[in-house]
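Heads up, the chain below is alone and in the form predicted alone; it's given as structure tokens.
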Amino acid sequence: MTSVEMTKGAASHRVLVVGAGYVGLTSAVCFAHLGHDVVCVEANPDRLAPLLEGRSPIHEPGLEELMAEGASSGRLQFAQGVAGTGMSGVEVALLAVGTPPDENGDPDLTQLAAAAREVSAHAVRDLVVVVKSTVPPGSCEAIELVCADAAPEGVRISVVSSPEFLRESRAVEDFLAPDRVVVGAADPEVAELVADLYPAGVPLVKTDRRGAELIKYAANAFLAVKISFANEVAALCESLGTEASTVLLGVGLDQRIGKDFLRPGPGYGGSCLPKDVSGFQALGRAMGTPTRVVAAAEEVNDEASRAALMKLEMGLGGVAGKLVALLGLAFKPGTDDSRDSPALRLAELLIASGARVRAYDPLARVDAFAGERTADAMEAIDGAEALVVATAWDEFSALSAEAVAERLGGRIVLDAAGALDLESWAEAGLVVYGIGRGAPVAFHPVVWPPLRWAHQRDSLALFQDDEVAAG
């Protein structure tokens, strides 16, 4: 039976992280910080190298600043391997690895019984395995399997679900204020350890491991549900040249609506979304049930930046050949992962459609990009004839106008991110272009086949053609 209650944050363990990305080292810092004995093993050695020099390999506000703190107190250490962490004192192993889609969009799940493996193979005493990894239902009792076989004789392996729900550029702060923990456990005993780990008063969802690990898959299949619906209502407010933002405002202003995540953009990416709406399908195919409206939000999602590289498109007479400013790779503001970016897939298509892309973005690490980088937002703007906004980063929504319109080549701005005023832009003498704002046409025609309503009955003949009239 669920049951939801508040966490007690109760005691200290000795814990081992396996992973040291954004879930793993953001997961080792934050219990370090609450008062837990941390060592995070991570295996690779680009990754590893700076951590031991007290820098964060990923951008994460707030996590260098811990880290200090953990490496300060000894409460954080980090390791390449299990080995040689001293396993004699760990009570609970969280194992954070990467659980990538395959080619059908099932999750991959061989680095996370590869953790599983060694962490028990090396275990000296019962041990907690915490799987923090985004896994379809029914993996933690797989997992637990493969613990039991690899751990020493006389060691017992329990084996929990304990999803994340960290927001990357927010990770710190979900992490030691979450709207929630979720444990799923099949022992009450092991369940009441592991919500141990967490900050104190925070709402405590206890369950069976298959509901937990579906909690995190739903959680964002519905995320990535109202963010295309977003989209949707933004498509239809272009066709009738009315303003999305309020219409989604009077949607999202109902309490059991929300406002949060009814934004139109490009669409939505990042590491965690992308890959759990494929899971989420994933698991419905393999259950034999449909998933018809995540699958729709997935095709809504895949339409966004077409539908920005049709603005362009109209704007411009044609893309082929034009060089097109684009501000922003990462998928949000605030990060450097550029993972299932929306910005980089608008990059894609017109550069696939003839465009010449010249990019800039704050921090995004891009492992291959067509286009051509720069430096800064205002040699990307240089000469370009068109610009387009893909990620919302402050520094862009504070760009003066009147600067860009001296810098630009062309008159063409496509704010795809909802970053810029419009009214000011459109002020400096640029032809500005929204998500949800209207299409670049003038005109949004209305035409109501069934007019005929609004007219009395007797004088419906004046709007019937000689064949409906005859019919």
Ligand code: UGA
Given for the second form:
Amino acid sequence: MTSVEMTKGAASHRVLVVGAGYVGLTSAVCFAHLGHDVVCVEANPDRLAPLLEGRSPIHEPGLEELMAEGASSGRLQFAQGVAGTGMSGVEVALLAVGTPPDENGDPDLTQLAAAAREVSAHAVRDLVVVVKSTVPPGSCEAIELVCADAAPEGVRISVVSSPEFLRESRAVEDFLAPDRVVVGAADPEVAELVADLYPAGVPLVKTDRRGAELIKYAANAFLAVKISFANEVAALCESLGTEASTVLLGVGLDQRIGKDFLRPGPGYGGSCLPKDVSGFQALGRAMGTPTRVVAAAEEVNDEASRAALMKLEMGLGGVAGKLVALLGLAFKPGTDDSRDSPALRLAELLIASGARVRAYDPLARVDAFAGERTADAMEAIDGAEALVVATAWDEFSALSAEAVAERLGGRIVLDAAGALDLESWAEAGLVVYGIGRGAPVAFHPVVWPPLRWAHQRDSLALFQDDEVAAG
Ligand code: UGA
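To complete the pair, please output the form predicted together with the ligand; the form predicted alone was given just before.
Next comes the full complex, this chain leading.
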């Protein structure tokens, strides 16, 4: 039975971490900070090279500081392969390699199976393999078979699911002070050992492996549902001429609902939510259990960038041939990651509709971008016919509306990310469209049916108090 208790944070272990992406590197660095002895293995030489020089290949606040701490304490090392890392004392191996979607949208577990095989083949004593990567329920059991096949005679490998819930741009903070730790294991002693790796005093959910694997999918799918719901409420607010931020605050302050992840915008993106939303649905199809709520959330998300484009089309009278300044390419502020970025989706839609896009982002790494990129925001804005803010970076919120009004060729501003103070921008003479607020709206007659009904009942008594009270 599932039980909830607190982590004890008791023991210090020798830990091997395979994969130095957001999850693997953050886990390795934070485990060393917590007092474990950690070797982090990264096969990609481009990613490994900066790590060996003490630099992080990803932008993540606080990470390099903790890397330096790990290097000076001697508790954190990096290597290219498991061979030669000295597995003799290693009791726990964490697998945090990528599980990208294949051509059907199902997660490709090839890298995970290869990592499981590699650590098992080098094990010299019984080993606990912890799967941190997001995988469909049932995967850990399958991985255990791969491990058993690769392990030397007499060595027992137990595979445990312990998904990670950290957010990019707050990875260290989320790792060291998580809302919960989830451990899914077949053996209670093994579950205990894994739970003891984490910081003390965190609510611990112990369950079976399929349960732990499903918790990760269901959590990300629910976050996507909240965001898409917020986007639907925002669209209603625009039609009604009211403020989505206040409406959603009024909704979210109900503790049963919660105010986080109710921020409307150009849709959710990144390397996790979109992938896990499709993975959750694939799981439902495979089990014959439809996941209709999540399917609807995905549909709303697919519409979000088109809805933003429509606003700009309306404001500009068509975007074809227009020069549009785009501020933001990263999938959210605080990260250099632009995988499945809503800002990029919007840029692509603009370009496909014939606009010329000149973009600026302070950090985003973008492999292929069909628009132009500038070195600062004002350079992108200079002479453009419209401005779109697509990622809510602080530096965009801090822009002076007057300075922008002076440099922008046209007057139209679309704040698709909810980054600007629309009133002061309007005061500077700009025509600003927001998401769920500030759009120049007409009071659409759709809100009047109750009065029409009253009128049909008794046209003379239309606004009489007793009639309203009788409702
Ligand atoms: C997400 C989850 O939040 C983490 O808990 C999880 O561990 C991680 O995926 C993962 O599976 O590894 P992340 O992808 O880093 O983390 O980013 P989020 O902060 O969740 O943002 C996802 C997207 O939703 C972004 O595009 C963001 O702008 C958008 N968002 C977020 C909104 O549009 N509205 C909101 O209110 C919140």
